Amino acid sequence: MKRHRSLLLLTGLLATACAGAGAQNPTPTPRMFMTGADTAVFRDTLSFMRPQYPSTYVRHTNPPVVIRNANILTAAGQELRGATIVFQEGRIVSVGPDGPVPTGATVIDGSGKWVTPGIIDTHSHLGVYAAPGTAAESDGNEATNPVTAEVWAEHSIWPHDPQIPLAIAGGVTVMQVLPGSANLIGGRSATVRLVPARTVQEMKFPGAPYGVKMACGENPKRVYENRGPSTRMGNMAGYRAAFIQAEQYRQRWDRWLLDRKGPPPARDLKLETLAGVLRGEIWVQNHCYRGDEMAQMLDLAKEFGFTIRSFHHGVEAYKIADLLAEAGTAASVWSDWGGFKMEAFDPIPENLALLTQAGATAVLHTDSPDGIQRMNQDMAKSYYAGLRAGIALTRDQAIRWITANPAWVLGIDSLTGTLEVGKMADVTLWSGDPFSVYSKAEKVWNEGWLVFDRLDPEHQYHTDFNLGQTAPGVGR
């Protein structure tokens, strides 16, 4: 993450927070401030700075598993032919044309059959905005101020939606659930493990950064037109007006976390979001749709030192691949989706093949309980719209913008994303190739835990909400 611009980086800053962090009063440094690198030596000694709400996702005791005699793609660069892979304990231990058979293991036969990293979706609202869809459930915006970067999704998340055990079902592991887009800054996002759970801390992924929900354009503009913002110049004003207020915090935190004389500031709740975005700890994933209002975006993090990680819906972003390739800044697109009001206006369907050959990062989201049963499908469509304008892809290229892309979007991509030895046992074994509408996930994987199998209903997971509609005992 780039470090915001007013940052005085001296030497042994370190070294001088470890030697006071237990201190009364260290020994204060003029006017220093604190990246999140830093900071993060006080969590230990500081109850109100340690992560709050954390994860209780605990891994599935499960046998190893062996598929044999399988197509691979691994997403790293290798398409395998009649291979095979192991896993155990929640680790990928083998990928190649052949592996060990571990005591225990399950030995599947992979015949005429595929297998892919697990699907990750960047951009969903399940659980926010939970089936069967009436108001009780509509939890997705917090519609009452332009700026509302103290709410997170994860408080809203319902892990009961019946709509998870569909999205298992199309071969997702991972997603990123965001609040709505009705406000300039919305709060902040939760990456969740589509595993059956009671809370929304049983699925959180442990160590997954937070994401901070922005969106540009019409959204907001409409919602707010009787107060403001009501144009996009507004919308502008309003997100640097927010970002000078949290440049002002950060920096009353960073002061009394150096020396420790008297109270701390009092906590701001919005404020804390912001200013972890300007520490690099919290990264931006933002709604908008325009080329020219990417760019305005991508000047507003220069202006105040952050890194905007991805775009969403970027309908235009085949216009910018060379400044989002330059910035470092993902764009997570449809397939072929536009046209449902003026800022969707001008998609074309080779917009993921243009920013791959751009060198931008590539990233096929969905934004619909429906597009993410069938991330696949709307891969394919995109690869070969690609190859029938003439773009240079690999089917590598292809199954990243679903799998190892995301990863790094949701900065999960050291963990899960790839089929690579050491990498969690995140894996889709599909029933033919996934480039085909005619295939479907046959079985998935969960850092190595069985949570579906098309062909056996007792790994079919129905939520609490819809098991009436299940025989007894049958998919729990």
Second form
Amino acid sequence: MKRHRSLLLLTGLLATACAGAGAQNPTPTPRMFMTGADTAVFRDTLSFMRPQYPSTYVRHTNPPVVIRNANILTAAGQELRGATIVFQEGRIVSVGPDGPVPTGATVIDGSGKWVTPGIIDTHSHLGVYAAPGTAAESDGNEATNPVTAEVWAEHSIWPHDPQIPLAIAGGVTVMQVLPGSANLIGGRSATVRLVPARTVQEMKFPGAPYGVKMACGENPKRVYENRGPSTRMGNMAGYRAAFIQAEQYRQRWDRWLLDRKGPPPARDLKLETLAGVLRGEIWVQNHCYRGDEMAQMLDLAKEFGFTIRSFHHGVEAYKIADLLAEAGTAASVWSDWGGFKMEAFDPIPENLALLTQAGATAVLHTDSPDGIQRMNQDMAKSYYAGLRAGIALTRDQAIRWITANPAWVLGIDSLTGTLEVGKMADVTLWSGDPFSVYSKAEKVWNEGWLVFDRLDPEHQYHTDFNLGQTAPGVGR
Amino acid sequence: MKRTSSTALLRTTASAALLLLASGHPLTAQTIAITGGTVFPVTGPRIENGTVLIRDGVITAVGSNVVIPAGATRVDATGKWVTPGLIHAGSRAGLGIASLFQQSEASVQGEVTPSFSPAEGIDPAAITIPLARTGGVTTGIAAPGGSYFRGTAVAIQHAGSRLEDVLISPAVAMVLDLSGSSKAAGGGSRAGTMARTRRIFRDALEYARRRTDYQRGAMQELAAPAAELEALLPVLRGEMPILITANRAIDIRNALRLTQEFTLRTILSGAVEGWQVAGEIAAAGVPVVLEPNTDIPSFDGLGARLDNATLLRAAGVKVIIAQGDPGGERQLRFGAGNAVRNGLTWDDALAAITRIPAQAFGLEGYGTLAVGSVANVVVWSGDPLDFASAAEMVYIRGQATSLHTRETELLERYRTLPPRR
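Following the display of the form predicted alone, present the structure of the form predicted in complex with its partner chain.
Once more the chain from above appears, this time first in line as the rest of the complex follows.
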């Protein structure tokens, strides 16, 4: 019975997909994957024609919410005092001095409190390096080959990682989960919503482009010291060899997809991902600490005709802020962490401020299950470091480091990352100024769904792992 | 040439060298009056519009009606907050020239090395030391790394050019790890680790009673080399504290058992599940060193929670705050701020990075602004536990120190990018 129902549901989705895209498209571009509708037609055909691990995320229905008398940092240019935000059916319907109260709305007094967009982390390993940290759940690095573009982080994510509710309690609504940095090309990333879920498919952000993790410098050359690459020049040769193969693969496939004559070329998951990069469908997320090395990677991207969406861990990004601004490549960086290895020897707390001043897209990321719980604090540290150095910065620019700018890095900035009418209701209510160490995320709405309420245990999510233990860990 | 010889002259006496400025200023007997600030003595309530008077590296007066001697250097701290220099009980600054993992001098191989002190691995020129100062940290207590019996923790001040200048004590506490990472030392079980620890302690006492027998070869084989047992004797005589890493509630209870059996002056380190046994820790009079942001469950502490410090304090435990990460020195004050965020009082949080660690580790005269205290004083632009403020002046033994770091130079070099080539 249950099975029949899900079959029906599937048919319904297929029909929707057919209406939205597919055969009627007036300007067909070469496309690898069939939509669900195509699958029905090509039932007996090959794997690449079928849906590839689609998101099953569905927005939860919730009553409308009105937060009044709050200080609102929109991340869209404004900090409103004593203002009102209204959201309904997962969308922001009003932000301003006043607002409508929809029928059945939950009305919250925001006096003395702050509202910001839900925080977005461009660099996390939650779920792929779950807690408790055991070898059994160390699933972040497929360190068996320097190029493993064929692996997908989502196939490692454990939705019951108890670190996920801790991050939610820090006001985070969306994160990019990446493979680790052992490899030159480590595999695909996944952009997920931080929501209670039984499967990772229920967390996947619908429509978010895939990223691919690449890594410069010390890590790959250390891991593959014995078989190569063992030097930075070896690293570069490794990326180039992989993309040369990918160019040929892309040509073969694009040619076949245009006329579909004869048998399709052999499918290669590694090259499929890299061909996606060359087509601009899969975005490069590049672990790279040193400024000079980032400049090398920008040249590599020019050689193969793609854009690096963001460098990650760019401890020296401030040294090449102008190059980043010119290339349209963001820098995801820490506030003041560094010094722990040679390529991280030159951190300065003014990194984000200098990047912002240079017109580059500046992003604060964590790469840390601890840091992701307190991203507002790192934002504050970087903001005040910039001010103390005499760099002109606004609080709006600073809040963008953890909201609008990371949304851009993940390709979801038209949907979320700011508090503007029409955007998704990814909203965090803070007990006080988020620039203060004493403030906590008090309530967190993920597309309108109240996924965390510090004041109400009914809205504090505990993973399966947390059950039956003495300290569920959140809500304090 | 002249400068070299005068520097060498100054270094001929250790006490003179102690007063040598980290920034290289010449030594003078100096009286400094820090006036107009909100003063936090940590021994009592805050003093508005207070004065801290320093002479020859020692605090000679604190209060709101202090007579300032003629000739004193006045430092206007109006609108500023004045606290003791912070003490970091989880320090790594100086244990290696940089915080690169490969450059660490914190540990030696072996499971039972109580005689090891990392003191002579400390480099007063380490680039981490000025960074620590920018976080208002004037004193570091650095425990050796590794597992099980690691050696002694050292205490250093963050100014001076020779080991003799910076070293406050090569051995403020013996360090013992009873957490899960010492299971191997017990053959694979915590119970084995406990049994081995008791054998080592008993053999140390036995060895102390029967040195002559030992020298004649008339003793059975000891549980550790004599030099290592010798190093444990101050602990077993109650002369030196023992810093025991224990995170699970059962590990903490095991540590408290040893404390009772051998009459130890225990300080707990980690204590992730301390809140579960807070009453027992308080009853044993045992202080706790913890990291306030620990909340990720591990099998060494499934009960991790952010209000651990708050619950321990409420039970009457003396709480010391530390930050373990590289760069932890600079994060120390924010660790204390986070403890406040999670329920600790602000006064307790400041005490947890000043007076309490000084008391627990026997650093008399440190961690307070009181008459006779070592003049380690920080002038902050505002609340030291929050992000908006910064350390503006850091005095160590009465001398203003430099807040110039590698970071400062990098900022100045790249503040304006050079033209493209």
